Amino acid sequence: MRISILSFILIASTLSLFSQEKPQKQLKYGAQRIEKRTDKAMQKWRSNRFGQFVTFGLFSVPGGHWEGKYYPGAAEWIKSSAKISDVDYDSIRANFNPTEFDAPGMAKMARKMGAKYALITTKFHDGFCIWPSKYTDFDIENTPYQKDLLKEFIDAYNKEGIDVVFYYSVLDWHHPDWRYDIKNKSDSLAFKRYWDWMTNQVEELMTNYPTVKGFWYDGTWDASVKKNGNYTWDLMKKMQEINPRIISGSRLRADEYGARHFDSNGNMMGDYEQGWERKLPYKRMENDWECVMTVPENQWGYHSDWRGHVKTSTEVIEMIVGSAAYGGNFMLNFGPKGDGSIRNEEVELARKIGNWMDENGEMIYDCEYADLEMQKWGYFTRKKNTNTVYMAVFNVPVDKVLKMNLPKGVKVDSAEFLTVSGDVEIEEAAKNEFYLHIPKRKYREPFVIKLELSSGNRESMFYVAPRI
């Protein structure tokens, strides 16, 4: 009798946990593939690790400000903020003339600061191209500047070495044919209108500008995104046909029940995780993933007014060493001002980190998550395929000793400063337990040590990631 119930208990509770399992639906339009993409245009993305976002349009020249009035929200929101008419804010245009956007000198500042690929808003929700686009009069080619500021910016770049993605965005307040949600037939009409003028620029974009890396999509939240799902399968289609190697984020899709970034089956839509707006996620990540970051919080369009906390070289410093610690990248906002100058604010910042990144930024790119419990005193990352790890140690102890634990077998062989004088004292206090010594002095900035570990068996010493 015994026997009997404890087989019912087991039997039971298998069944439970099959119950609780969460049904998998069939979906035409979820996730293009489950494991992360292998090919070189990815692999070169994830080796980047540190970009500049370039947020630039139209609400640069208001700067936060309409009719004498200080709008405290994102700058670049100010026609929705500021309730600005269609025709108040298309008259921008006649005074939109950016003669100061030096795209040479902003790319060489750039690469100075260590950014790897750079970011550019060809056109934001209130729909102004930035290039001499031919489905559309509003476009930089009817404001008094008329050059192709697109082009000026991804040669500039490209010469210095960096990749260029470009944002776009889908919801367009300009367009005649947007529509927030689909509520008929007459509304739906004239949303398949807008997709198919939409793709068209994305052709554009991607023809006319054949060495762009990636898409960045924004503002696919409405419904009338959700509910279209098929139109973003689509787009990526159509963008994969022209250039196989192009690269875009999770914004973009959504499937046919009207789940975004990630399917109704839990998997992500899109090459990397593009939720990390403003925050870092701290922990390791199973898909690839970017963070997009404000100096002051939530401006990214220019705003004359930089009010409430205004971020620090070594606060953007440790967010970079956190998305590299985490296996993610990294892109800092610069808003031109609308003459196309950059503030010098962002010009001290970019210097302060350039100059750390110089230095140190060996640990910072083609690094990977070092799969070692993170310690107080700052950061692990791992050179990719190697036993080679750096320690970013931004909070020195007292005692001036950093502390970490080790798997089973593993030791440390060698470490050294990667550019601080004096030497490193390496001490194994316990099993898997050792201590770093450095010297009794104040460190000013944060600094990388530089270790060789070593053990019998390397499946046992790191998480061993596919060779991507």
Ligand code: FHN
The other form holds:
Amino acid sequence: MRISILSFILIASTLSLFSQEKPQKQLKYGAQRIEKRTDKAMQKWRSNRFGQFVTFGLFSVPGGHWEGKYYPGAAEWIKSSAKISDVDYDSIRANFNPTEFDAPGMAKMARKMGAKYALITTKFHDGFCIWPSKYTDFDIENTPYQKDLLKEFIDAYNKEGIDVVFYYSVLDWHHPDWRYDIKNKSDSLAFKRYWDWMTNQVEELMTNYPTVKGFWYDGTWDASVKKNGNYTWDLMKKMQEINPRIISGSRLRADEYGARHFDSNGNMMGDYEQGWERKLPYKRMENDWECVMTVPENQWGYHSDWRGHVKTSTEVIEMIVGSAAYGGNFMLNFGPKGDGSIRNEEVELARKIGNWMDENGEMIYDCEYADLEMQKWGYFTRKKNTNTVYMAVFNVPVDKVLKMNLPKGVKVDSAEFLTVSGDVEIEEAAKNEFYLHIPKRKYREPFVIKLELSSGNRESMFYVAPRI
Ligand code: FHN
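Starting from the form predicted on its own above, please write out the structure of the form predicted in complex with the ligand.
Entire complex below, previous chain first.
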């Protein structure tokens, strides 16, 4: 008896220990808000769902080769991987002349691919700026090209109705005041100078290109940034002062304890989760999020010699769908060549994706997580704040029967192919279980079925979409 009382006390105290909420820290530089942003700018960002990432800069010239040697790593890192001296790297700048950079052509290609927003590397880790910056000579103005490439890009993309976001690397291999860590007073002073310089550049970008919708910061993982979380807060506030609608991902931020992306209380810092690089969550997400993806395994800047697996259009389409299905955005990277032209593989890929998006984009744009049990044949998305649900079918069962379990009381009122011909027959096979019979033939491409769902006699619909 004594033992059982003792064990009871032990179990009870253990349980109460687990049920206790983690003590929250008082943070000065943590998350700015807990809930999602609801303003128009963020709603637009969210409804975009699919975008184009453009990685372009001096590194696009060597394209993964230096002094006759092939470097298999990410081509945009060649300065670091080939240990190129500052002087040698600067010789690329002195000859940089991307005369084939056809911004209007690229923008048209992006629009036809279905991209609703685009991202471009304004300054990569190498520190080179693709706009004429009054804060550095290491910029496009000091190349044979001379013209403002960033302006060409943003004007052309905006003209095609595409929003533009700026990639900006905080890490800077070129600036003398950049520090990886802060070990003494002099590091601290240098890093402060660097941060002020960088803030000026951001202000310059926001002032000179006022239609920019957001900033995509990168290279924020070093100790210098983590030890100065307040700087990241200040930069965020500065941007909001200039443009209250500006959107910034979680990569910029660190709190006073050095926690990145999510503060020490677990709350996201920034407007969307920016950690999904070359991977997707494939689960319900609390926050807005975005995946950025390369075409080969890990090449962002132009590499003349792609080795290993190169993604097919079907794979990419599945990722676009897989992102929308879990309430996220998807960005596909393009790495123009050193002369500014786009490689054929990327042109072809964009064309194939565009064909599919043109017919099926209805299930991507302005769509959200459907809150339905995903099935082996593919993914559900749901048109925002409606009971219109889409099924994207990637794996067609041999018997051509698409099964689904729906929440209690939910019914399939109608089901029809979005673009392929033929009828879809609805069978209510069991309680909460529906079978869709599709024509018995070969399906060569992923296809979409549009459903109208209802909750029968129940008063409320099966899912009350959050009004975001
Ligand atoms: O180091 C970069 C890399 O080159 C590329 O730009 C990616 C894109 O998300 N970001 C960094 C690594 O996280």
